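The data below hold one chain only, encoded as structure tokens and taken in the form predicted on its own.
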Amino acid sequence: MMHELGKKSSILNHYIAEIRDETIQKDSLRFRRNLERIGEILDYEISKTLTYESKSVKTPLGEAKVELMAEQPVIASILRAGLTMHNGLIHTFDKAENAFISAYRRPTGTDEIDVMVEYKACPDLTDKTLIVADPMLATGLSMALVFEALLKNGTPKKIHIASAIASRSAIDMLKKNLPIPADIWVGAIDEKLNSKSYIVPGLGDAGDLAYGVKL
């Protein structure tokens, strides 16, 4: 299922606008904080789909019946840009298990994209709810390869993808190629990719804007 949250008016659209704004992007602290906020909002929406159970909480004046999550999800982030949203996700699910995996584009000298997945730290995913964060979904290839690697640690019962901005082609690619269907939660969907497979209008390179330009 596809959830484009920016279609509805909310404070989320202010954060999306700021991460796109080339002037505001010069403040890397603000850029990271806005992606963190976006992660918190996406996680709040995802939380509405989870399983809850009734519990009693003792107060100084009696007992209150509350609905609490029956289990915590596993929060996985794609290094390095995914770290910006990871903090927001674990602020919401503060008892969640965590996973980290690297994925990066390796230069090929051609228009073809070669994505390398080299590092993974992940708990057992069997029958758990998995949330994977990556601020940008450009082609969808990195996300598909990341899932292939993560599923070696077990098959989740439910998968969610959380992203700030995605391209239409990435959404279509993931719908067709993910080994397990996933709910995709994004702030905005852009229609175009340029010749280098960057999202247009997008925002540029999220990792570089958050943590500095890499060699």
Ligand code: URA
Contents of the next structure:
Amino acid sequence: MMHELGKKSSILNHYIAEIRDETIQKDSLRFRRNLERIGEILDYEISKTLTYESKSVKTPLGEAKVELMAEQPVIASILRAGLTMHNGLIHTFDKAENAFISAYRRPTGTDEIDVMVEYKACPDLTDKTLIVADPMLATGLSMALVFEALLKNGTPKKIHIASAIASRSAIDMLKKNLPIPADIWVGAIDEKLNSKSYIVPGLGDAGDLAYGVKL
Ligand code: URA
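Moving on from the form predicted on its own, please list the structure of the form predicted together with the named molecule.
What follows is the entire complex, opening with the chain shown before.
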């Protein structure tokens, strides 16, 4: 299932406008914080799909019935850029388990993309709800490879992908190629990729904007 949250006007679209804006995005603190805020909003929407149970809490004046989450998700972020959203995601799900996995585009000297998945720190995923965060879903290739690596740690009962901006082709690719279907939550969908597989209009390189230019 696809959820493009920016289609409905809300404060979310201000955060997306700021990460796209070529002047505002140069303030890396603000860029990181905006991605964190986008993560918090996506998580809030995802929280509505989880399982809840009735409990009661004692207040100073009596007892209140509350509906509380009966499960805690695992939040997996793709290094580097996913770290920005990760902080937002764990602010919302503050008892979640965490996973980290690296995926980077190895330079090939051509427009071909070669994605390397090298580092993984991940708990058992069996029967859990997994949320995988990557701010930019450009081709879908990194996400598909990350899925392959994460699923070696067990089969989750439900998977959500959380992204700020996705390309239409990445969404189509993931719908066709993921071994387990996932709910995809994005702020915005852009129609194009350039020859280097960057999203257009997109925002540029999210990892570089958040953490500095890499070699
Ligand atoms: N990663 C980014 O940071 N930006 C893109 O446009 C594509 C991949």
